[in-house]
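Shown next as structure tokens: one chain only, the form predicted on its own.
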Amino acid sequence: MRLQTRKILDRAFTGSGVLAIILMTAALLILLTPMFVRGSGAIFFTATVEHRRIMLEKFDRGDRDAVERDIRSARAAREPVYRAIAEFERQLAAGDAAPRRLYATPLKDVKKALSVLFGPEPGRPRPMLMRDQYGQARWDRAQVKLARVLCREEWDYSNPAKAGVLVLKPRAADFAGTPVAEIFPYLQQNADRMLLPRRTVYWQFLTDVSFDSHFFGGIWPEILGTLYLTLGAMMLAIPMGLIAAIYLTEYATESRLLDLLRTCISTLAGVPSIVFGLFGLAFFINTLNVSPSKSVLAGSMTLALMILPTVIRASEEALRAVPRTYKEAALSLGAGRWHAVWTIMLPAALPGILTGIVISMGRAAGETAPIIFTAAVSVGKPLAVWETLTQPTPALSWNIFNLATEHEAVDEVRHVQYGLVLVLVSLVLVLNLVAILLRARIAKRMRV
């Protein structure tokens, strides 16, 4: 090959590599930027007086005098709304039955929408569910609920060529000439006074437990559960994977049976994760009875089984990459086979082994299917270490799926979904970063 042609090919390959890196970086930015922006909204957001009230009553946080002063101010601003509705109800009660029937449903809808926005009217019995005891704690959701107070939704099916079209009609038209008609412009002009929005940094989102199916509170049980499952899986998979890799490379005799065993290990690495979940349920829980039902222990064992092929193959390749002269020199000096493997081969192969462990750790932390049947629940309290042997736990990956697909009020907890995603990705990145730094430090010491 001519020198000029080689230079052209070298430049082409270099350019292709740089272009691939740029495209990959751009793709990651496109995918991760919205996630980080919306996920941070679980911690940095504009909170209403209802959020400060929740923090005071449920978590005993904040300046009590200042919060109670804000609550009194907000209730005073809301009082004209309730007074106008009460006045209209008295007029209806003293009048004919026909107006009562005409306004019964529209008035009920307005009162219900106001209850969602502001919480129950002062003096009324406190509802059972926590979500009904308070108004909107976040300003962005409060604006959505305010729009539903001001307008009602109708579907227009007048055009047979099109599907129904959503039409927003002002509720003020339904109450023209009544005291209730005055509350709608008042709500628009005084929403800030009635909700007192304020920029808030809610770091406790990472350390609080959730209340009322994630309507309020934080995600600490999910973070702790993910750590339990990940660390438990690695504690089980790493020793077994290393022992299997050492046997395959240093002790086993090459044969068709050994080739078949390696093929089976490689095949297991490609088995869908849901299969491991079903196997964990059938074998670890129903057959071995490692726990009465779902538990962190059963989930860790299932995850360990899932990542075991990756640990074995990565460790085996790392051991094979160590020059055989290292082992031969140790044996020639009188060291036994196991002593040579333990003191010479394993330290030399450790950077490659850690690479497999890093990959396996990230997969174990992010998997959902294996823990659906063996370890995960939608809500729960943080577990003590000894409780992991018998109790299930919430986990970041499972709760992301659960909140996005099965929660009864998906839009109300959207910020929690993105917060869970942000924390999961950050947790995996931190775990991987720690492992990578450890691997680099070990490799540096070996070179010295």
Given for the second form:
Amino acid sequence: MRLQTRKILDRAFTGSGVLAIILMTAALLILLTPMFVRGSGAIFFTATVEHRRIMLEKFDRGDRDAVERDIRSARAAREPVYRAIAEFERQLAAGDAAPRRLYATPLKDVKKALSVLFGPEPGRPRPMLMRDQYGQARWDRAQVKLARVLCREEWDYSNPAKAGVLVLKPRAADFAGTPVAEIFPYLQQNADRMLLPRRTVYWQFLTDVSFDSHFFGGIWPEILGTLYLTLGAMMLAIPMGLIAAIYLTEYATESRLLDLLRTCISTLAGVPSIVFGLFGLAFFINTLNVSPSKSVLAGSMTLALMILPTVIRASEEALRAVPRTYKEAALSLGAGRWHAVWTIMLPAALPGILTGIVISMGRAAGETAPIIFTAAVSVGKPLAVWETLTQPTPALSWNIFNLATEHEAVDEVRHVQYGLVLVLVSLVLVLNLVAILLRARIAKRMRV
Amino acid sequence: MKTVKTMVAGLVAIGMAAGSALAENANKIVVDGSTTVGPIAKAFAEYYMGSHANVNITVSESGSGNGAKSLLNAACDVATMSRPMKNSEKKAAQDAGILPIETIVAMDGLSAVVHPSNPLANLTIEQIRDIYTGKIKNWKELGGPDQLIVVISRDTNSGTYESFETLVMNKEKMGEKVEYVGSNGAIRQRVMSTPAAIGYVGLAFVDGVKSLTVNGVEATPATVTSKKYPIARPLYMYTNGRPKPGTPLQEFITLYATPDGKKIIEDTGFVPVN
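With the form predicted on its own in hand, show me what the form predicted in complex with the partner chain looks like.
Full assembly next; the chain just shown is listed first.
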């Protein structure tokens, strides 16, 4: 080959390598940026007076006087709206039946839209569900709901051969010439006075329990559940995996059976996680009865089974990578086999073993399928340590799925879902970072 | 060294004993089953724990079929179901030494839902059946726009699916193009985002989608109670045996009959029973 061709080929290869890396970085950024931006919206957002009211009434947080002053001032600003509606209702009650019938539904709709925005009308009995007890706590959601008050959505089906077209009809037109017509421009101009939006850092999102199936509050039960499940899985998988790896590398004599065993372990690593989940349900819960219902214990056992092959293989590789001479030197100095493994082989293999462990920890934290049937529930309290033996728990991975599909009002709890994703992804990132740092540190120490 | 080991072993033993003792005494109710009943169960759990802070009620929504299986395996205290227990399940329960006791907690109307842009307002039961068997393929055949119908159904583990099968399908099989999803919420999501879709959900899941009248009757609390709405059905909670009076389980399972319970059922969108 001529020098010129080789140079061109070389350059082409370098170019495609750089391109691949750029593409990968871009993909990662495209994936992670929205996760972090939207996820942080669960903690950093513009909160309305309703948020501060919830904080005060449910958690006794915030400056009571200041919040109460805010509530009073918001109430005062909303007052003209309710007054206009009451005035119109009085007029209707006193007047003819025809306008009463005409305005009944539009008026009911306006009142409903208002109660979604501001919470129940003052003086009304307190609703049972917390989502009806308070108005919109987030300014972004409040603006969506305000738009629903100002305009009603109507679908124009005039062309039956085509799908309907969404038309926004200002409600002010429905009430033209009545006292209620005035509330719409008033609402538009004074929304911030009625809701008092303020930038907020709701860091307690991470440590609060959730209220009314995630409509309000934080995600502490989910975080704690994931921590329990992951730690439990590690407590079971690390000793078993290490012992198996030591046996496979140091004690077992090479044979066909051993090869078969290795193949089995590798195959186990490739089994889909949902199969582990069903196995956990059938074996741990229905057959062994490790707990009376789904529980963190059963979930941890299932997760431990799932990551066991990874832990074994990683530890095995790490032990195998330790130079034979280390062990031989130890043995020649009179150390027993176990002593040599314990004092020489394991410390030398530690960086590799730890990396394997931390990476499988990240996997255990993020897996959903194994815990659906063995440990995870949609709502539940944060558990005390001993309760993990018998009780199920919400968990980050499962609740992301739950809030994205099963929840009855997905759009209202979107920010919670994003928050859950952010926490889970951060958790896995931090675990991987820890793995890298640990490895670097131990490797450095070993070299000295 | 030895003393340390003994101490550690002793501590572990004590810890485990205390753990299991506490676990035995823990007040907990495990609720599993229907995604339709989910909103009621979750709201009841929150309400009950509000006044009984020492009780932990966990709710999972995995489908009525799973709820029944869970109860048969004694893996839950309350199985929420959107269909009655089948004879085969009752038989299996008997064999397992479980006595399923049925409580009807609320009434629900199965709503046929479409995207809000769909101009149709009413479908007869026969038309719905024909859509699901695949006989009607295009909205045009029903007087709508020229679009192939995207048919969404619950999976076969679902009580809503079985109710639909009994009340609408009349022993006919669903067509091949039907798309199965795992929860009421998922149907709602799918229909909300697909202009040509049709699905069926419980009354608490009609926000943001267009609920059609069936045989000319709108699904409202009144028509569901009077059985005028043709595809109404009860919602159940099953327990193993009758719970002892005064226990949290008994109080939880009878919440539906209290004034507050009825209010909660109404606010979630379902119809309380008298």
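Computed from a predicted structure; not experimentally measured. Between two forms, the rigid core is the largest collection of C-alphas that superpose within 1.5 Å. Residue numbers count along the first chain shown, from 1.
Once the cores line up, the CA of Tyr157 ends up 2 angstroms or more apart between these two forms.
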